[in-house]
Structure formats: C-alpha cells, structure tokens
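Presented as structure tokens, the chain that follows is alone, the form predicted alone.
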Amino acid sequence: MTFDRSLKIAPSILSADFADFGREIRAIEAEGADWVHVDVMDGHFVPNLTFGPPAVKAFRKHVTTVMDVHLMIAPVDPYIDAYAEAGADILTAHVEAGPHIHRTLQAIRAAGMKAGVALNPGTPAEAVAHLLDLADLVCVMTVNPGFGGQKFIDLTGKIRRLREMIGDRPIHIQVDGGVDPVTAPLVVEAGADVLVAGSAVFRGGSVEKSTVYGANMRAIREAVLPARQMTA
C-alpha cells in the first residue's frame, strides 16, 4: 500500500449478504470500492459477534483492492498474528480495547500489516496524541460501535482536531458509522478521507443487481466533491 490522501470509500460487508459474500466482494470492487472493510466483532467489547480469522481468510480470496479490518474485540493482542495470517493489510483495533494500546499497534505492524487505532464517540482525539508515530490511520466511530444502520453522530470538531494533530503524518483519517451522501460532506470537509459505508452501499442493491452498490457510491462521491476541493 502507497499513502495518499484521495477520498477512499471501504463498503462494510456487514451489510452485504451473509451467504454470498464472495460475489458481494468482487461486485463492491468491480462497481467502484477503494477499500474492503471487514467488522469483527466479539460479543464482549460490542454487543454483536460477527467474523473470526477463518472467515476473514476466506474472504482474503476475493479482495483484489485493500482489505481493511476493524477488531471490535478485546483482548487484541493474542488474535494479531491469526489476522496477520488471514491476510489484513490493515488492522484496527480500539483505545478502549486494553491498557497497552501503545504495543498492540507496534504488534499489528510488527506482523507486517498498518496499523489502526480506532476512537468511540466518547473517547478524545487527544487519547491517541501519543500513538501517532506508530499508526496508519486514525478511524473516527461517528457511531457506537456494534451494529449497523446506526443514526450519525457529529464528532467533526473530533475529525477537525485529529487532522491538526496528524499535521503531515501519512496517517488516514477514517469515518465508520452514518456515513451517507448527507453526513460524507461533513466529515470530508473536516479531514477525513477513508470512508466507511455499509447500508448507504448496499441499499437496494445485490449481487444481481450490483450497479446499485455503483450508483450509491457515485452518489457519496458526488456529494463530497465541494468539499475535497475546499481541503485541497
């Protein structure tokens, strides 16, 4: 992976069909998708479970672009080299998941993947002040983490002051949660530039009828055209 900051859309396949996801990847990719996110998820750090190693390696598979993955679990630590294996380019994990949030992100790169550090709501940017030497990118839940579909929550004043801490660290800013054609605008004009999106891809969309999953994420870019050029 080079690091630029062009806007990247990461459909989360938490909102693609569970029974087919291989066909799922390859249609978000073939329709326009920068980035694959996976959401795992554990039932203790979030009130929801969804994919362990063996699922996210089967999805490995069908990813030609980026896979991108977001632990929502706690403990991190011990499933590192296990997602390493799976074949993550990047890995994501909490502030909120362990007290020694400083060597999860030097074990996630040591495994030879980027490393993410991921923000609830109710957490500071300045919780990850000190962690920013060691991480590729930033990821702002604009939610509560745990299920999708979630109402939005406005935290540009968070995305704002994260990018004046970034400064010109090849660090990303990514928005996970509400992300539609209405709140993209927001958080691209504050700093991010990866975002995360599941209903507003997969909305009326399927396999069979994949040009959806195009037009939603042509809608979200389109929306946030003003806005890249106000930051550019």
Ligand code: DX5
The other form holds:
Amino acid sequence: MTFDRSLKIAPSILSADFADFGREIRAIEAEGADWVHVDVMDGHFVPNLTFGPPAVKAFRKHVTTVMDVHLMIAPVDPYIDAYAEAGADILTAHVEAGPHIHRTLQAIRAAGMKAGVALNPGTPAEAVAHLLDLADLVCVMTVNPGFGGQKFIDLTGKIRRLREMIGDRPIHIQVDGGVDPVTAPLVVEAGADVLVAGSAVFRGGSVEKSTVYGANMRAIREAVLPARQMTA
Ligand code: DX5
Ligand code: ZN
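Starting from the form predicted alone shown above, please give the structure in the form predicted together with D-xylitol-5-phosphate (DX5).
Following is the full complex, with the preceding chain placed first.
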C-alpha cells in the first residue's frame, strides 16, 4: 500500500447481505469502492457481535483492493496475529479498548499490517497525541460504535484538530458513522480522506442491482468535490 491523501470510499460490509458476502464484496469493488471496511464486534466492547478471524479470512479471497479491518473488541492483543493471518491490510484498534494501545499499535505493525487507532465520539483528539508515530490511520467515530445506520454526530472540530496534529505525517484520517452525501463534505473539509459508509452505499441496491452501489458512491464523491477543492 502506498500513501496518498486522495479521497477513498470504504464501504462497510456491515450493511451487505450477510448470506452473500463474496458477491457483495465483488460488487462494491466493481462499482468503485477504494477499500473494503470490515467491522469486527465482540458483544463486550460494543453491544453487537460480528466476524471472527475465519470469517474475515473468507472475505479476503474476494478483496482485490485493501481490506480495512476495524476491531471493536477488547482485549485486542490476543487476536492480532489471527487477523494478520486472515489477511487484514489495515488493523484498527480503539484507544478505549485497554490501557496499552501503544503496545497494541507496535504489535499490529510487527505483524506486518498498517496500524489504525480509533476514537469514540467522547474521546478527545489529544488521546492519540503520543501515538502518531505508531499509527498509519486515525479513525474518528461519528457514531457510537456497534451498529450501522445511526445518525451522524458532528465532530468536525476534532477532525480539524487531528489534521493539525498529524501535519506532514503519512497518516490517513478516516471517518466512520453516518457518512452520506450530506455529511461527507463536512468531514472532508475538516481534513478526512477516507470515508467509511455502510447504509449510504448499500441503500437501495443488491448484488443484482449493483449499479445502485456505484451511483451511491458517486453521489458521495460528487458531494465532496467543492470541499476537496478547498482543502487542496
Ligand atoms: C459502526 C461501524 C461502522 C458502520 C457504519 O459501529 O464501525 O463502520 O457500519 O455504518 P453507517 O455508514 O451506516 O453509519
Ligand atoms: Zn467501522
């Protein structure tokens, strides 16, 4: 993976048809997804349960772009090698998941993956101040994690602050939760370059009607064009 700040859309397969992940992943990639976002939940750190390493390994066979795995689990460290073995390109852990996020990020990189650190809505940007040299991505949650389809929480001030803190470092700012054509320009203007979107990409489409996924992604890209010009 090479680094650049071009806009990337990372559809969350949490909004896909759970009986048809292979075809869903191929459909979103064919329709222009830049990354594939996989939401891992443990029923403990967040009140929902999703994918263990064997499921993620099965998804990998269909991903030709970047598999971006968002861990909403605690603890993280015992599972890092399993998600590396499952084929994650980026592994993101929450700063709130335990006292040793510094060690966790080191371990993610040591396992050969890019390391991401995620912040819940109530956590300030400063929580990652001493982690930036260990991170390849900061994920700003704009919903409380656990479910797709929730209402966007406006945290543009936090995104702006992170953008300043990051400076010239090659670190992506990802925004996750409630991103759609209305909210995307706000977060891009504040400094985000990777947009996770679940319901806004999958809404109205299916593997049989996958052009809807393409149209939904284009609607987000077109909505952020003026904001991209402002930040360029
Ligand atoms: C929330 C997940 C998100 C979620 C996004 O816990 O981390 O990735 O699926 O879904 P939407 O775009 O529907 O808010
Ligand atoms: Zn996510």
